[in-house]
Each structure stands twice: as structure tokens, then as C-alpha cells.
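In C-alpha cells, the next block holds one chain alone, the form predicted on its own.
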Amino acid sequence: MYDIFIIGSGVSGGFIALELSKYDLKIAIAEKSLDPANGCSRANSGIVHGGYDPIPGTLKAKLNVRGTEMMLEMAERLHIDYDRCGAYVIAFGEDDDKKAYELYQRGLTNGVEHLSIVSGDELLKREPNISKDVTSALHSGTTGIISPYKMAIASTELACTNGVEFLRAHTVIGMEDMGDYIRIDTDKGVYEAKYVVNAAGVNSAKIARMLGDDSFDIIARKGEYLILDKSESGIVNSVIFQMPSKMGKGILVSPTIDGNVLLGPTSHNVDDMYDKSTTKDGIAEAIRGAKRSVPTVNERKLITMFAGVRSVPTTGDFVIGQSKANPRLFNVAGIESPGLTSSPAIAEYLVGIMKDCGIEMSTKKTYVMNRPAEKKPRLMSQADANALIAKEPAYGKIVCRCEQVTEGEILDAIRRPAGAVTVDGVKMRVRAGMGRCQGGFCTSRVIEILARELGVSQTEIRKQNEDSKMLYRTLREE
């Protein structure tokens, strides 16, 4: 019997698990994929938003600003990179100038710091590649960039270090209220829990209905993104937004925390919540929108594209709290933008609600505050790298040439709590396969290492999910 059973290991589920792991509770986090962060948290812009966009008084506004305040400390605790590079929301003409000022006023109402309006000429001095048609811009000094999937993975890792059980490849297929506990049926077995936290992303409305809660629904909104090679690093120094609309924050041009350039996303409602395909029209739309902001964007430097489906709630705001239909169910649903930014604050807020609802939580005496830092020889001094390699030779064996990832780093990714079991799981943790060749050289070697470490055949290694085979058969046996 678990005290709390969390469904979904995206950024919301990961941070909720981490926050709850401070207490003497038996907790499980169930994920339908083989690794964390394979849903909305994976296909994400990775922007830590300042908080000027949400409507004042909403949960989005409150938790966005609080999440931004918490982000530096959380990044340090989790040992993940974070850069508060700032952002500009650019205006083209008088109507946009007025909207920029309205966003400025909204930001002040929300309590956002370091906001200002700059002229088009001033912006060109700061960002020389911006379109000369820009007339003004809202500057947000608290906006930053981070790796969205590393946030989800690192928070889940640290939660597991503190005793949370990670149930990978567990799809919840039904739930039943048994009176003093909830029975949870999954495709891997049956579990029991006193309380359930529903952080299931695009599936959150479906999960809520299993316990009679039909108070909200989820609209699937697809976004396509493009990644440019690191050779394009520097075309912008900050995140460049256009004026937001009811469909989102528009096509952006942004540096990434790993040194690439991100374009996108597009924004279209779709019927299929699992549609992660990229399209010719989507790529063209993203390039066209990016070039409106930064005409020097070079689409010939495109190295990959991806798509994700965002969870847009019919309520117009985050759905967070105890279900009115069943007091043993707590929903964390409709966590669209600024959900990534808000995730640490969402966890803090939800746990506060759970305490107010009478769930007893006694603080652990053995809580581990910090996730161990990763060993990255490419970022060390030559002397430190040599010392590490002398002690552990696997750190001297380059597996991914583009990103200079070593076998030692891949082994760490597999051996950590809730460690990688798929090719994409390794990729998200250490970037093997994310470079210019997109895994052309290293994928086979990553498969070999995974198979050896997990004690399985190479044909059993998956790209992402249980049905995503990489190899179908072996031509030559040992």
C-alpha cells in the first residue's frame, strides 16, 4: 500500500515526487514510457518565463512568478545548467507597441521584476540580427533557458534517491475507489494507494474520469520545432518572442542551454494527442515566423526537427487541487505554458493543499537535498580530466564525437536512480546523439553499452517506448 501514487513523470510529476520525498511517505511515480520526460516535458521550448503574460489573479500568474523565483536554487540543487539570458517580446508597428506596453503593465501587476520597454533602435544595438522593422520591445530580465527534459529527469532521480519508487512502462488502465484506498490497475499489475496524484499530461482528463471527475477536459495542441547547428550560436543572445496570441506565445528564436538555436513552435489544435509527426508545412511555418524576427536565420543549418503536443485545459487555467468528485484524487492537469517554469512552484503549492486536506506528513531526517553533479571530461581542465580518466578509464573513451560524450558518462546515465534504459533516455541525459550527425556515429555503440549494462540482447533495446524497436534481429551470433 502506497501513501501516494503519482501518475506521470514529466516536470510536474517529477517535482511533486521530489517535494513529497521530504516526508516519511511511501510514494510511487508511474510512467507509461520507459524513461521520464517522454511527453510534453520533452518537446518543450525550455524557456523559464518571466511571468508578464499570464492573466493576473490566475494560478498561471501566481505559480509562474514563484517558479521563476525558485529556479536558480532548483537548478543548483539538481546540478543542471540554467542561464538567465533575458527575453524580448518584439513589436512591429503601433498596434504591437500598445500590446507591448499592456504586457509591461500586466507584468507589473503580476509582480514581475526587471521589466522595461526599449525602442527598436536600442534593441538593434543589443541584438544586431533582429529585423529592422521592429519598432519596440518588452524586455524581461528574469527570463531564462534550461533543459526541460533534464529538469524532469533530475527531479525524478533525486526523488528516487529519497525513496520514491519509479515504475517505468506502467500504463494506468483503470482505478476504483475501495473506500479507504484507491485500487490502481496498470498493464503491469495492480497497486493500492491512499491518494493518487494525476499528473498525466495529455491523458490527465482520461485519468480523472476513472474516478468520476469530469470537471475539465484537455485540448491537444501540437507544436513543431526546429534545431539549428551550434555553428549558428550567437545569432541571438536572448530569447526573441513575437506578440502572444490566444494560441500561444508564437514562433520564437532562442539560444538553447546546450548552445544550439531553437525555432518554433507552431501551434495547431489536433485530434490525435499522440501526433508527434513533423510536416513540410510546419517546418515552413516555423522558418517563416523565425525570419520575420531574425532575417539572418539560416535554415540550411537545420540539424533536426521535433514536435510535441501540449495539454491545453478547457478551464483556461491550470487545474491543481483536490478533486470534488473524489477526495483521494489530486489533479495537476492542463499544465501548458508556463508549466515548465511553474513546475517547482506547482509541487510546493500542491503539497500545501494536501497538508490542508489533512494528509499527515512528517519530515524525514535523512532527506538528500542535492543531486550529485555529472562528470563531464570535456568541461574539465586537462589536469582534472586526466586524473579522472586515470582512475576511471571509461571517461577517456569518446562515444559521441559531435558532443564529446564519453562511455563513462553513458554508464552514469544508466546507473543513476531511475536511470536510462533506452537510446533516447541516454540522449536526453548526456546528449549522445544530439549533435550535427544526429546519432549517425554513436547510436550503435550506445545500443551496445545499454545491452551490456542491462544484461539483455541488443534487439531488446528500444529507442523510446516499448514498441520503438531499434534492431529486429542479429545477422551474426558470437
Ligand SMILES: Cc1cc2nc3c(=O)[nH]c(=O)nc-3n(C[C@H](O)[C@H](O)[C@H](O)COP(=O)(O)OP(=O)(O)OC[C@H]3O[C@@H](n4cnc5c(N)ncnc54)[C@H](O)[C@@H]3O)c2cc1C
Given for the second form:
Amino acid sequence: MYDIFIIGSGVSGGFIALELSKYDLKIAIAEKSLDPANGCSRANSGIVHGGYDPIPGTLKAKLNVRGTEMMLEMAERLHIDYDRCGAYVIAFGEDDDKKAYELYQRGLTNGVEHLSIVSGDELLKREPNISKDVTSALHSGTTGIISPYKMAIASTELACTNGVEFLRAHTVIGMEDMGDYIRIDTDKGVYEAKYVVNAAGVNSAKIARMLGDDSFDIIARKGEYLILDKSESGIVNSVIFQMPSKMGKGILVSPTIDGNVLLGPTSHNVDDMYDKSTTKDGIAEAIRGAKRSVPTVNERKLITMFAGVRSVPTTGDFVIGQSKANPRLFNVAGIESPGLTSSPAIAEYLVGIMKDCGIEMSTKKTYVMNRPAEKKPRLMSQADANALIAKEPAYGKIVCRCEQVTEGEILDAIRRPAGAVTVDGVKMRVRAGMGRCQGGFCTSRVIEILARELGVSQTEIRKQNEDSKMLYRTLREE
Ligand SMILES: Cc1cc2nc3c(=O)[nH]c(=O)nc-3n(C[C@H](O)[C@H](O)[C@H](O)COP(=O)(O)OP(=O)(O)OC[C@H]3O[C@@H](n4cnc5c(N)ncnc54)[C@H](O)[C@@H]3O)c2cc1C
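Please supply the corresponding structure for the form predicted in complex with the named molecule (the preceding block corresponds to the form predicted on its own).
To see the whole picture, the full complex is given below, headed by that same chain.
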């Protein structure tokens, strides 16, 4: 019997598991995919927002500001890169100038620091590639960039180091209240838990209904993106937003934490919650929007496209807390933007609520605070890299030429707690396949290493989910 059973290992589930792992509790985190971060946390803008956009008084506003505050320490503890590069929300004309000022005021009300209004001329000095039609901008000095999937993976990994069980490829298909506990049916077997945390992203309304909670619904809203080659880095130094609207924060042009340039997202409601397709129209819209802000954007430097689906709650705010329909259920639902930013704060807030509800939590004597740093020979001095390679030769074998990723790093990604078992799992952890050739050279090598390490045939290695086969049979079998 688990004390707490978390459904979903996006950033919400990952950080909740990490926060709960401080206590003497038996915890599992069930994820329907083979690796963490396969929902919304995999495909978004990767911005740690300042907190000037959410409506004052909402959970979004409170947890956004707290999340940004926590992010520096959290990124250090998890050893993930985070850059407070700042952001500009740009205005085109008088109406937008007023909106920029309103956002500034709203930010002050939300308690956001380092906000200011700059003129169009001043912005051009700071960001020379920006459109000359920009009349003013809101500058947010606390906005930053981070890898969203690394956040989900690293938090899950450290939670597992602290005793949480990661149940990969476990889809929750039903739940029943048994009085003293909840029975959880998954496609891989039945589990029992005293409490359930529903952090299932777009599926969270469906999960809540399994225990009779129909207090909210989720609207799926897709956003399409383009990633430009690293040769374009430097086109902007900070995140460039347009004015936010009811449909989202608008199309941005942003550096990514790994040195690429991100354009997007679009914002359109979709019927299919799993519709992650990119479309000709969506990509054209993202390019048009990006060029309005930064006319020199060169879409010919595109290396890949992707789409993410927002979980928009019908309540208008994050749904976090004990369910009124079933006290054993805690919802963390409708976590749309700024959910990534808020995730460490969401975990802190939820665990506070769980304690207030009387769930006993005694602090563990042995809690591991930090996730070990990754060894990356490409970032080491020659002497340090040579010393590492002499001890562990796998760090001397380059597998992904574009991103200079070594076999040692891939082995490490597989061997860490809740480690990679898929090609995308390796890609999200160490960037093998993320470069200019998008895995053209290294995918077969990654499959080979995964199969060897996991002791399975290469045909059993999947791209992402259980049904995403990559190889059907080997030529040798032929
Ligand atoms: C286009 C876009 C741009 C965004 N940009 C930003 C941004 O720049 N900054 C920001 O702060 N936020 C941003 N967000 C919001 C942010 O991505 C989300 O708030 C955050 O990722 C939500 O995380 P989550 O863990 O709640 O959900 P998810 O990441 O979706 O995780 C839910 C998990 O539950 C699993 N699951 C679902 N059903 C089941 C089941 N039945 N059994 C087991 N597992 C299940 C899924 O596989 C998934 O892994 C953006 C979102 C989108 C879509």
C-alpha cells in the first residue's frame, strides 16, 4: 500500500514527488509514457516567467512569483542550466503602450521585482534586431530560460534517489474508493494508496472523474513552434514577447537555454488532446508573428518543429487542492502557463495543503538535497576531459557529432534513477539528436547503446511510447 500515488510525471508530478520525498512516506509516481516529461512539460516555451501577466489574487499569480523566486536555488540543486536573460513585452503603437503600462502595474501588484518601461529607441539599442515599429516595451528582469523537460526529468530523478518509485509505462485506467484506501487500476496491474495526487495534465479531468469529481474540465489548446539552428543565436539576447491576449502570451522570439532560437507558439483550441502535429498554416503563422517582432528572423535556418498542448482549465485558474468529491484525491490540474515556472511552488503549496488536511509527514533522516552534476567533456578543460577519458574511456567516444555528446553521457542518462529507456529519453537528457542533423547520424548508435545497456534486442527500443517502434527487424535476422 502506498501512502501517496502520483499520476503523471510532468513538472507538476516531478516536483510534488520531490517535495514529498523529504518525508517518511511510501510514494509512487505513475507515468503512462516510458519516460518522464511526455506531456505538456516536453513541449513548451521553456520560459520562467516574471509574473506580471496573471490576474492579481489568482493562484497563477501567487505561484508564478513564488516559482520564479525558487528557481535559482532549484536549478542549482538539480544541476540544470537556467539563465535569467530578461524579457521584453513589446508595444506597437499607442494602444499597446497603454497595455504595456497596465502589465507593469499588474506586475507591481503581483509583487514582481525588476520591472520597467523602456522606449522603442532604448530597446533598439539593447536589441538591435527588433522591429523599428516598436514604440515601447515592458522589461522584466527576472524572466529567464530553462529546459522544461530537464526540469521534469531531474526532479523525478532526485525524487527517486530519495526513495520514490517510478512506474513507467503505467496508464491509470480506473480508480475506486475502498473506504480506507483508493484502488488504482493501471494497464500494468492494480495498486493501492491512501491518497492520490492527480497531476495528469490534459487527462486530469478524466482522472478526477474516476473518483466522482466533475468540478472542472480541460480545454486542449495547441501551440506550434519552430527551432532555428545555433548559427542564429544572438539574433535576440532576451525573450521577446508580443502583448498577451485571452489566448495566451503571444508569439515569442527567444534564445533557448541550449543556444538555439525558438519561434512560436500559435494558440488554437483542438478537439484531440493528443494532437501534437505541426501544420503548414501553424508554422506560417508562427513565422509571420516572429517576423513582426524581429524582421531579420531567418526561417531557412529551421532545424525542427514541434507542438505542445496546453491544459486550459474551465475554472480560469490552476485547480490545486483536496477534491470536494473525495478527500483522498488531490488535484493539480489545469496547469497551463505559467505552470512550468510555478512547478516548484505548486509542489510546496500542495504539500502544505496535504499537511493541513491531516496527512502525517515526518521528516526523513536521510534526504539527498542535490542531484549530481552531469559529466560533459565538451564543457571541460582539455586537462579535465583527458583525465576523465583516461578513467572512463566512454567519455572519449563522440556519438552525437552536432551536439558533441559522448557515449559516457548516454550511459549515464540510462543508468541514473528513472533513467532513459527510449531514444527520446536519451535525447531529452543529454541532447543526442537535438542538433542540426536531428539524429540523422546518431540515432542508430543511440539505439545500439540503449539495447546493449538494457539487455534487450534493438527492435525493442522505442522512440517515446510503447507503440512508437523504430526498428521492425534487424538485417542479420533477414
Ligand atoms: C505551448 C505551450 C507553451 C507554454 N509555455 C510555458 C512557459 O514558457 N512557461 C511556463 O511557465 N509554462 C508554460 N507552459 C505551461 C507548462 O508547459 C505547463 O504548465 C506544465 O508543463 C504542466 O505540467 P504538468 O506536469 O502539470 O502536465 P504534463 O507535463 O502534461 O504532465 C502530465 C503527465 O501525466 C501523464 N498522464 C496523463 N494521463 C495519464 C494516465 N492516465 N496515467 C498515467 N499518466 C498519465 C502524461 O503522460 C504526462 O506526462 C506552456 C504550455 C504550452 C502547451
